[in-house]
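Read the single chain below, which is given as C-alpha cells and is the form predicted alone.
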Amino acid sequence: MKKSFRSWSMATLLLAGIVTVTACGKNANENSSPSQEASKKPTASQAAVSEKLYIPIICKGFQHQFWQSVKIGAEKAASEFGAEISFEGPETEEQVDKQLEMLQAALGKKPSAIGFAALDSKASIPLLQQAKDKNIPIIAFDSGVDSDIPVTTASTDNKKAAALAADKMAELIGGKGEIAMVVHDQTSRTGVDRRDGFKEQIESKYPEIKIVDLQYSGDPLKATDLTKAILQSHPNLKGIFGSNEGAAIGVANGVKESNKTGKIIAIGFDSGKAQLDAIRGGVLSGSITQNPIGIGYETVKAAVAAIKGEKVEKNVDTGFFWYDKNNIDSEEIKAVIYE
C-alpha cells in the first residue's frame, strides 16, 4: 500500500511538473515583451554586416613599398564608408599572369566593385568585360587600361608629373647634353605615359638635349646593371631618369658603382627609404612624389561611390609633387612620401 501512494504521488508530482513548465512555455511565449520580441530580429549593425560592401583591391605587386602605402589609404577609406576590402597583388610588378589569376578569383567571390592597378594595360580586358556584364563596378588605380570599363581612374596625371621630371633634368644639366632613361617597363599605361610625357617634353622643349639610351627594368637589381651600362657606353652623359622606385633605385646604385656620384644628374619617380637616402646623400638631384595614401583612399571611395549608383568623375587626379633635399623635410612633401 505504502509502495503504491509513493508510485501515485510521483506520478501525480511528475504530471503537475509537465503541466507547470507547458505553462510556463506558453506564458513566456505570450508575454514577450516589445523589446523581447526586437531582440530576435537582426539589429541595425547586423543587418549593415551582413549587406557590407566588399571590394577586392588588386594592386601591382609588393615589390615596392609604394603600395603599402596605397593599401593605408584604401584602408582609411574602407573604414570610413563600411566596407570590406581585401589588398592583394602579385609578388613582382613583372607577373602579368599570376595578377590576371587574382582578377580571375576576385571576380569569383561576387565583389560589390573591384580595384584594379594593370601590370598590362590589354590583357586584362577580356576579364574587365566580364566584371562589366555582372554589373560589378571596376575602378582603375594607378595604372589604366586600353578601354573605357573602368568607372573611373584614380592615379596621377603621370605624362605631365614625367614632363616635369624632364623639366628640372633640363634645368640641372644646364639645357644641354646626353641623357639617358631606364623605364619600369613598356606594358603599364604608368610605365608607357612616363616615358612618353619625359621623352616628349625633352624632344619638344629642349632641342640641345639629347635621349641616347633608353632602357626598361622596374627590378632594381635589373636596373642597377642597365644603369652601368650605360654609363659605360656613353661616356658624355649628364643625366639619367629612373621612372619608377625600383628604377631609380636602380639608377642611384648604378651611379653610385660606377663612382659617378656628383657627375651625373639622377632623377626618380616615387619614394622610399632607398631613394630618400640616395636623395639626402646626394646620389639623386631629386624626384618625382605621388599620393599613394590618396591614390588607395580615392579607389574605395570611388567604389563605394559606383555601387550606390552615385556620379564618379571618369578620372581622379591624385596629384605629383617635385622634392629635393631642399623641401624633403617640408609638411608638404613629408604627407607624400614614404619609407
The other form holds:
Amino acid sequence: MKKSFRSWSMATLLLAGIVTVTACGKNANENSSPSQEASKKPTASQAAVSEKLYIPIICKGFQHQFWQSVKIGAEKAASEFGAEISFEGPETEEQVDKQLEMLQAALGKKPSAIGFAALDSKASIPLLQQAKDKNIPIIAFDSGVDSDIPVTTASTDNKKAAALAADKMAELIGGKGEIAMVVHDQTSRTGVDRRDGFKEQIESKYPEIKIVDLQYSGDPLKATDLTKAILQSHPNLKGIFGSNEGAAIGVANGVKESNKTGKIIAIGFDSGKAQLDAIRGGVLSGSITQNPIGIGYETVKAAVAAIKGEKVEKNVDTGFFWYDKNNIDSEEIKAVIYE
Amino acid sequence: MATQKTKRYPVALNSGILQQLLAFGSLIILVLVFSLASDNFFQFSNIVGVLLSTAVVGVLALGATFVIITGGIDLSVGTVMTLTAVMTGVSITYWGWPVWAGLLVGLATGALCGFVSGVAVAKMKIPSFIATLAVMMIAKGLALVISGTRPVYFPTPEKGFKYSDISLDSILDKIIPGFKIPNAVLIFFCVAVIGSIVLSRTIIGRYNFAIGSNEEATRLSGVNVNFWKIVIYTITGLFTAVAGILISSRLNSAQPALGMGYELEAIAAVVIGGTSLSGGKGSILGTVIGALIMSVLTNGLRIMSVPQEWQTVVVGFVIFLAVYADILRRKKAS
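Can I have the other form now, the form predicted together with the partner chain, not the form predicted alone?
So here's everything in the complex, that chain up top.
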C-alpha cells in the first residue's frame, strides 16, 4: 500500500512537471505572429532565412524591472519581424559564470542569431569566438564587449548618460563642494562607463567639485549601509550618485535613514517603483533613464537584419533621458520609465 | 583517572571563557582604534547605523548558531530569508492580508524550511551540508517563482502603520524620548535574549550541546536525537524568518534575488564568535559579538575610506584568526 502510494505520487509529480513544461512551450508559441504559424517547428536545422528565426536573448539578470522592459521591446520586435525569441539571464548581476553557461547552452541550440548583454566584457570572448566560427551573428545589447565580434551594439551611451548625471549634479549643488559615488560593480561595461563618464565630466568641467568617496554595491541593503557610512565620514557632502537601480535604491534609503532628505542632492540611474517613489517623495532629486524598450526592440531588429545579410551600423544608440519631479508624469518620460 | 577528569574540566571551561573574552576584547579594540582613527566613527548616529546593519545578518547568525552547535551547518539561511520575505510580501501586497497574518505566513515558511532540512538530516540521513544546499536551491527557485522574479513592494499608507516601521520606527524613542534606536536593533537583541534562554536554560539547549559533543552517546543515553535535531533545524528556520521580515521591512520590499551570500556572512559571524564548526561548543553571546565585529569592521574601514577590495581581504583574515583561535583552544583542552 505504502509503496504503491509512493510510486503513484512520483508519477503524478512527473506528470505535473510534463504538463507544466508543455504548457509553457505552447505559451511561447502562441506569442509568435500568426503569419508564421505554419512553420511551428522550432529551429531544428541550421536556420535558413525562410524558416522561423530563433534568437535567444541573454540579459544580465532578470530581477530588475529594467530587464522586463527590455523583454517587452524584444517581444514587440519579434512579433513584428516574425522571429522566435527566448529571454533569460542569471539571477543576479554578479553571476558572470552562470551567464556564460547560458550563452554556451544557447550556442548549442543552433540559433539564427544571439542577443547578448555581457556581465563581464572580456570573459565572454572565447564563447563569442565560437559563435563567429559557426557564423552565428552576435548582437551585443545594453553593454558592449571588448571585441569586434558583435555585428552591432544596441545600447545607451552610458558614458554620455553618466556625464549628463554629472552636469545635473553640478547644477543642483551650485557648482562646488564634495560629492560621492556608489557604483553597482567594477567589472561590467555599464559599471565602468557610468563611473568614468561621471568622474571624467566632473574632473574636466567642474574643478571646484571634489569626488571624495567611491564605493561599489548593487545590492540595495548593502548600498544603504554604504551610503550611511559615506554620509557619516563626510559631513560636508553635498551630493551622491547611485549608478543603477539597486545602487540608487540604496542611496535613497541611506539618505532617508540618515535624516538627510533634502539636505543631500541624490541622483540615481535607471528606474523602478522604489526610485520613482523616492523622486516623488523628494529623496532623490532625479535620475537618468535609458530606453529599455528601445534597447530590446533594436536588438531583435538588428539581429533580423544581420541574419538577412543586411548592413548594420556598428553602434545603435538607443538614447537616454533625465527625469525628475517636474517631468516624471510627462508622456515622453512615461514611455521609458518602468515600475 | 578521576583527578585527570577534574583537571581537564576547568581548563576547557577557562579557555572557553578566554575565547569569549578574546572576541569581546577584539571588539573593544576595534571600536577604540576606529574611534581614534576617525572622528566620525564614535558618534551616536553611526553606532546606531552599525547596530542596524548588524541586525539582519545578526539574526541569521543567531539561528545558524543552533544548527552549528549540533555539528551541522545550514547553507539555506540566506535564501530561506529571501523566501520568507517574498511570502510575507505576497500575502500582504497581492492577497491583501493584514500585516500580522503576513508575518505569520513568513514565520511559518521559515519554520517549514527548517523542518524540511531537519527531516532530511535526521530521518533521511543526508549530510547537513547537502540537505541544506538542496533546501537553499529550492528556496531560491521558489522565491523567484512566487514573486514572478520581480520585487514585491509593500503598501505605504499615508497615515498609520507602515510595514517599514517594523525595522525603522523606534518604540524606544516613544518610551524614552530622544533614545532613537530603530526597532530592528531592538528585535535583534530580543531575539538574542530568547535564543540565549533557549540554549542555556531549556532542554532543547541541553540536548543541542549533547548531540554536538557526542551524538552516539546522547542516543545511547535514551535521547530521541532525531526528534531534537528536527526541532533545532526548525528553530533555525524560525530565526531565519525573523531576518527575512527585518530585511524586507528595511527595504520596504521583498527582493527575490537577494540573499545569496548572506549565509556565509552569518556562518562567519558564528565562527568569529567562538562557536566551533565541529559542534558541541558555542554561545549566543559569542555570535552577537561575532556579528558586531563583522559590521564594526566593515563600517570602520569604510569610514576610513579604505578601498572596498581591501575591506573584503581584512574580513577574510579575521575569519582565519577566529578559526585558528578555536583550534588552539581545542588543542589546549585535549
